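Here we start with a single chain on its own, the form predicted alone, put down as structure tokens.
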Amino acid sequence: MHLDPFELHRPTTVDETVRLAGALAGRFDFLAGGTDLLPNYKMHLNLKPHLVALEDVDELRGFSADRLGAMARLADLERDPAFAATWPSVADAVGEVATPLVRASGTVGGNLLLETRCFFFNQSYFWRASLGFCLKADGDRCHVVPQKEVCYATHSGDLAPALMVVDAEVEVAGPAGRRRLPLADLYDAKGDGVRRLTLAPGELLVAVHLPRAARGRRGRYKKLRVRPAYDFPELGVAVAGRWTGDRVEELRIAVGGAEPRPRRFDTLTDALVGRTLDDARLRELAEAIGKSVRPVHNTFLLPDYRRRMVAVYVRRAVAEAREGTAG
């Protein structure tokens, strides 16, 4: 496999990047760490003639306890014990991303905006041509749920659920200026699966902001995958909360890797505030979340198994977060 020719652009400021994105409208991709985009380009998946590299945009780099630049490297986060102590669910998720080599190049923004995955999409051009192209690339139909309107490819990042449970916000910049929105709102609940984000054309993810009010929540992230060394999530469950004994003061649970977008389950968790979360009630909560998730057969593991494992992983993650332990 090889990369087809493209023109590489290297802006140095956010404003320059936004202007360039406007000039290249519809004909470019942003290039962060390249760990997902470039392999997809080798597969001839939705090629663009221009790549806008973000490496030289200083504002996108670096991180603190309050702010993660979109170009912050995952390996740098992983090596920071103070960050792990402040945001345990996020630190868990960072450590579960792929391999050390991928984390050395991979970025916060890249993981949040990872392409959704499906075994009818993430294949070579020749494999896809022999079957018939799909709705997500070059074709007009979904092979997983046969129809021509909605793509069911699965959210494939690890960081989104872990950041959602600490009420993270994202900062984006575009032709209309800058705005901030809850991370959960970055993922388009009303989209067709091909349009999976709420970013407007030309908008750039600048940073993730972590609220001080969420510091001190005990959290965990648990990941199900076929090959523990490096696979994308078949399921990812993030938990963050505060307890007094067994009584819930705050609780947030998010699930990724099972559907086209990550989801938080506030209706179920808010009902537990002020109540004792004993084993029986935790089992009821986990089963309710499991019943709410609707995976389809587009990854290695069967949907029924992944759905049952939602409840198992919710129980494990909540129990570990409550006790402040690691599994």
Given for the second form:
Amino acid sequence: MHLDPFELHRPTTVDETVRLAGALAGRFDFLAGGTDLLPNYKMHLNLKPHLVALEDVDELRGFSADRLGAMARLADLERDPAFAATWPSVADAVGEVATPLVRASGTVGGNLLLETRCFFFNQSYFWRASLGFCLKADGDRCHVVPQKEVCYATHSGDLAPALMVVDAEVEVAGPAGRRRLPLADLYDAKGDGVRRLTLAPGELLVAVHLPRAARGRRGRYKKLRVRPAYDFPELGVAVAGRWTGDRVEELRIAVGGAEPRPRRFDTLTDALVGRTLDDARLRELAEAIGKSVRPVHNTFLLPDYRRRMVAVYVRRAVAEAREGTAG
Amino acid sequence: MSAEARVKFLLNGHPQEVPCEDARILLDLLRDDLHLTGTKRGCDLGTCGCCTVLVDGRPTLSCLTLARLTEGRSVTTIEGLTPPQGLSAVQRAFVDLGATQCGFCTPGFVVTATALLEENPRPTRAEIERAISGNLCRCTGYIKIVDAIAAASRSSG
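Since the structure above is the form predicted alone, I would like to see how the form predicted together with its partner chain looks, so please show that one next.
Expanding to the full complex; the earlier chain stays at the top.
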């Protein structure tokens, strides 16, 4: 498959990137590792005439225990045992993204900003033209829930829930300067599968910041998928917490791969702080989260199954996190 | 992009400078322009690993790499891994242990395995399985492939 022509730009600083993004407003995509964007371009999904490649922008590269550059490669994170010991939920998720070959190019920022996915969207142009296009590309209706003019495409990154449970923040740069916001707020609570991010036009993800206060939380990320070697998540559950004996000191749970945005369940988990999380209470918590997650029929597995698996994965992830070693 | 756009890189140890449009994919450049057809086009979407090459020693899906982004880098294909005479240790082990069936996925496996052994000369079986989990063999001959990589790891020093 050949790509339609586009003009490639290679800025070397964040400022230059932001200026370019302003000048090309609406007519470009950022190119990070390319493992999500280029397959979509090959399928003629929302092509743009300009690509702004980020790999020469020094400030975006590399990572430490406190900061992940947006262009940090997943394979490099995966090879760092000290990072895994400090941030177990994140390390779990990194190792579960696609395949080693995809992780060799794939980046932290690319995974966080991954295009949402849907059975009716991730198809060839011919396939989509035959059925009639959809809201997410070239069309004006949804094949999943035809009654509504809302896109249900699913957030399919693994890193977001795993980073949300350690209270990660993201740093973005744009025409109005730099700002930091909780990662959870990067995903638009009032949006849908198309309008999925709160980034302003031309804003660039620079880095993820990991707060020291969250170090030492025990964590786990568990992923449901059909082929364990490489599929996107049908469901991803991340847990991080601190326990004294059986008593919960801190607990965060986030679910991705099931709805247009990854979500945290603070109201439910905050209610458990200071209490003992016995089997009955864990079951109750898992059921409550499972009830509130609403997958639709737009991936391989049936939504009812995915929904029921939420409770199962929450139970397993919490139990395994608790048994795991603290960072 | 202007008609004279070019890319300059090290290909299998030799400097190359070839015409290259911005939207040119590395796999297409290698196969269609440079006639290095050892690198295979499988799924063309990054799922199968048949098109794996090394970019600065790192296994890379050439079907998802813009050729112009290899400017100034070193690209090694399966042709470059083959010594002038004979076969590399990994290639020799694949032959000796019959780790090929139709052979289409083999170049990708050999490139991935070569990078693995470079980084980790004595991998466990589990490490080998994980390292090749992005390479698909539709003939499903994985056991012999893992055997061959393990044998190559023993034979090299």
